[in-house]
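The chain that follows stands alone, in the form predicted on its own, written as structure tokens.
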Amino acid sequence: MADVTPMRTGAETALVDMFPAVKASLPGTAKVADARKAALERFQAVGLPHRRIEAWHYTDLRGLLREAAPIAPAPDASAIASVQSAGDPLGDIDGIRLTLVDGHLVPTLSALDRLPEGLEVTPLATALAKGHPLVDAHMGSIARAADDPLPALNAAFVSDGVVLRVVEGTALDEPIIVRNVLTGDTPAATFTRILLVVEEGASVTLVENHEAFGGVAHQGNSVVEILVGDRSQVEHVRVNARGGNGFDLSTLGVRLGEAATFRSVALAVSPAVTRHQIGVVFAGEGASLSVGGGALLNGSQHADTTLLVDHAVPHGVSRELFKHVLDGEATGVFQGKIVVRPDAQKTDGRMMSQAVLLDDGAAMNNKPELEIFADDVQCAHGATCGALDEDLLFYLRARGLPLPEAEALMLQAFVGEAMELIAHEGVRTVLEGVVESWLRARM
């Protein structure tokens, strides 16, 4: 039987053809160049995912991504000045700031020379060009590109990012804030990556804020890999505020050590299309995980959260809570799976997805799953979809609140439950303000 070769879409062809033109300008040693080539070959073999692939049934990326934008050039002085003058949406949070503009770390907008003791920061472009032990040991081993086209594309085209090391026993008082900004007035694509290695007994908060200027249909592909050492604590917060024309693909990969604690909350605000995929592996006994998030959508916007929690060892605890608010003809997707391996006895895992549909045209696709291969466990999952409670709305309106304000108050409380998972008070307050701003705009 003859082999059947599927036809490439215009976006797939553009991505494959783009690589020879840009590979010489991408940072890296000969070893990195070989890894880039291998990653592109993996993508070339599978192409963009489509609805016939189970994990992508509700987000047909092959159909949604009609054109592949060219890679954004390094920012010039004008682009850097525009970011500096625009102000920082997270400016109220005291922190260690690192700024990526159009996919490149900008030293003049970053605190590279003002780092606290116990924190090491290396621009990823430098780490790739000169070789770095953490990159050699860990990059690509947590967010694997072997069977996933998103990290494969990122590995092929990644231009810059940061390598972060928190030294053993270090407790950082201020969060690390990575601001990822896209500028320019024509569509462009960026491929960035963060590698965070938190050594034994250390603690840190990492905040990502993804922005775009000008309303142009930017395309972003970002990967974050986090190695949480034994008895260490990490909090991770991601805000996608690129607006109604943003096409945002993101991957978070986490490996938990013994008695480690990891919290992550992601908030998507009015993206055109976003897919945030999370993979967490319990590699050490007694680890604890809390993952949550929210999406605020209207019009024809589409947000997909896909989660895999792999309990590979005993005595792990995981909690997952996701909230969607869908207006107009927006579409939300939650696909979550908890896997409990045969040796992972005494696992406690619970997952919940909840959505509020504000319009008859909105749609929510929930697919929570459990795969349990051990017998001494406590696991549960659930999902709910519905409109706002009419009785509660009547109660609020009877006390003088107009309908828009009553709805906003109820929605704020609904999404706020996920925001409460954030331990850092300053970060939590800023995200609650982001939710309030979206609700005010809707009113």
Given for the second form:
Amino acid sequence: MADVTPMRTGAETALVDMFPAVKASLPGTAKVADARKAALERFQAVGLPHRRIEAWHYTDLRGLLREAAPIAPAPDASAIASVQSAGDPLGDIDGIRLTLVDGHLVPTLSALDRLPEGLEVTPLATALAKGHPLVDAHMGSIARAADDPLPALNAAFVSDGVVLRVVEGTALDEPIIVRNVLTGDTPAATFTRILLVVEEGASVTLVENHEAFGGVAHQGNSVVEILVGDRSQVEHVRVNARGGNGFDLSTLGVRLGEAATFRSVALAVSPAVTRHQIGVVFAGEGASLSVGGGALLNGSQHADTTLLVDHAVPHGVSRELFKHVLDGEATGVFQGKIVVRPDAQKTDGRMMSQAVLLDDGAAMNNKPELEIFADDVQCAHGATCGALDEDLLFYLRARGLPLPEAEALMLQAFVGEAMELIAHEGVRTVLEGVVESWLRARM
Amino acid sequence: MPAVQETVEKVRAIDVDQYKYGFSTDLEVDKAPVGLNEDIVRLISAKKNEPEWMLEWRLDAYRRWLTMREPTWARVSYPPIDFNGIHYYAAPKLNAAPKSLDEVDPAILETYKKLGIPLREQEILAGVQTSKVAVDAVFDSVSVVTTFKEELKKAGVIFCSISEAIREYPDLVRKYLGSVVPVTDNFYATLNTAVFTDGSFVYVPKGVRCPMELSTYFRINEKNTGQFERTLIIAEEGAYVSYLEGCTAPQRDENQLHAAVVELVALDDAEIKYSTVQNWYPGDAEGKGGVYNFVTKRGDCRGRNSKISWTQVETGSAITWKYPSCILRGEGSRGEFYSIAVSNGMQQVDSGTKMIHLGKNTTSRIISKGISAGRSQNTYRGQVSAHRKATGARNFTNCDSLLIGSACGAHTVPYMESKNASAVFEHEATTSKISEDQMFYCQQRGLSAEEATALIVNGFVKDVLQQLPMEFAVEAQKLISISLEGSVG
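Same protein, the form predicted in complex with its partner chain this time rather than the form predicted on its own?
Full complex below, order starting with the chain above.
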């Protein structure tokens, strides 16, 4: 309990020192520049999060992030060409495509000029430079720089992204697919952001696909803020399954309006260090939430999902389901907290986190929390951790399946449960394919 | 049903501010000056006629304590404690060491009588020879009288105050004291190490099953005295002991600090069962007064197939900060934690357990029932961890919370850390209020809302109550209902 005043690490110093050098090249009005400066000061005050910070107890980013990579340069023609030729893992799905390469929106790879009715897309860099009512009104209000160092760093360094507006009553048939690719062959950092405003009664699916080419240890910091309007329906899917053995640090902030429905599933397979932090606030009564996800890890990979569900108003329903499969010396972390505020009566919350450890070197840390200040509620959480069931394996082997296949079959069913939360069939199939190929590679 | 009925009647009879045990005894007290410094530590050690090594140990702890800060991670809030505004030593003045109950100050006996302490358990439980209970009564800080000593001696069991043990059995004490809760374990444990005044010592030799339940009644009496007990229980190979601890304190307006340390050591095939019923003064309806209960309790399953079981019923104290834990070191050892934590009024409870699986095939079970009413906050905070070598470790955790009234809070903060693939952890937690259907059903059969609530609550905590020794189970059931008084309807 003695006083601890951590020394500033090399990475922290590099991040702070980088700011004066790059700030002139970052987009934004004078007001945005002030906000960037304030966010950096916020980061400077707290530094990189470490074990002593309760929300980061199991992910010591200060220790893990030894060096801060320089900000990725804007992509040149060859970088863009490499993305085009690499093929899109979600290519088979009909969707509204927007592509970010090395932290910058590439118009030639984006459907900016052929958007369906009821959808407005503005490149974030443009919105910051010229001013944009949605950015002024909402950016940084859901994933706040004051709450955590990750959104603070993002707010200081954000280079580009998209601002999406789904007009009242619009039902978009095709998903919006944001492909976020890092191409360089030396480690680089990107800070990107999506702001999605879904107006009353609208419905939309947003898919984020994060990729890094060539196994380079890039450092991605992304923030997604979603305003789910009254009676609207939003589905969000995030996947990071290709290349990259770097850092994937992401913050998802969601505000739910009255009777709104929001679903989100995230799957992490490839980064060395993943931190996906989700904050959902129930701002309108009768909203429902379903959040799920999984991570399939081996080697010395580390994946952390930290979730905060804030039932601020009555009659909210929330469901959470997370699955971790950990092989080798991988570490999985799940921290989930359901908060029920004093007046949020009739809240119904259920959270489940399950992990399978395939090797004695693997580790899982589970911390499901309940914080309840109202009495007329139903809240529950469960957490399990263990190896695959010997009896079930025996049963499958007795029927002629070799052990690796029997394991793969059981794991597929295990993770599949979380993937089934995805309503969009095409997207679900792609994620199930990711799970399948991971399992095949293990065999 | 009779017990429930009785509960309900009691509830009705008692007013919110009328704490049943809120009286105080006027005794001449031998007190140390207010404050804490090395001289006070030396004074305590001198008063106890302690050997030099003990004084050194205390002074070392005191010096380390000066560099430590109060923990702030628990979900409790209270005004800053002035650690220099407390008397660290208070002993009832005695003419000489009493030889029998007749020699004990009648005022003390009278206090016990009001508390209902069964000091003469044999006479009270006439004809029930088997349920003898030995009492090492702690009055403020000094052990006043110890009964049943002879019979225990015959079995080879040592049951005495820790200060006596330090004098009489220094080798045993030196070997085990501080071996489970190290000097610098935490702020309050370190403070306790520096200033503890008394407590109990139990040693059960190899292969002995302790012939009776051992029981201690702690009672904080003197105004402005912190009580710092230290308990050490050692069960040698194949031994068994069941230890009961019950607490009440007189009503006071100023907060009283209580920072105890309990250490249990179980060697091969030994079993220790430690039960607590705690109903110290919780403060009045406005949250004024009440005991601060900052306790460090830990058991070390050192031997193969050893077992340590904690059972607690927490109904009192303004603030409870308590995590009875088990270190499962020996192969095949087992830890258990059964808890009922009831909070009402302005009480704050932050309690739970730690099960640290170090050895192979270790198992643990956690059953926690939290009931919050009034404007109280009730938190379960627990940790289950399996280390690399804990092959075949197994844990089951169940924590349920019941909310009575819309102004209280119930929180669950479990940490599960597994570093072994064959370790299997299961955790489940629920939070809800008393179901309207159940209430309706009971009321439809003629029970009042209060009776129905008492019945449902007693059903809710049944899993834990049945872990208590019989003598305590009845008392505990009454206590729970008394604690919930005023929260129904």
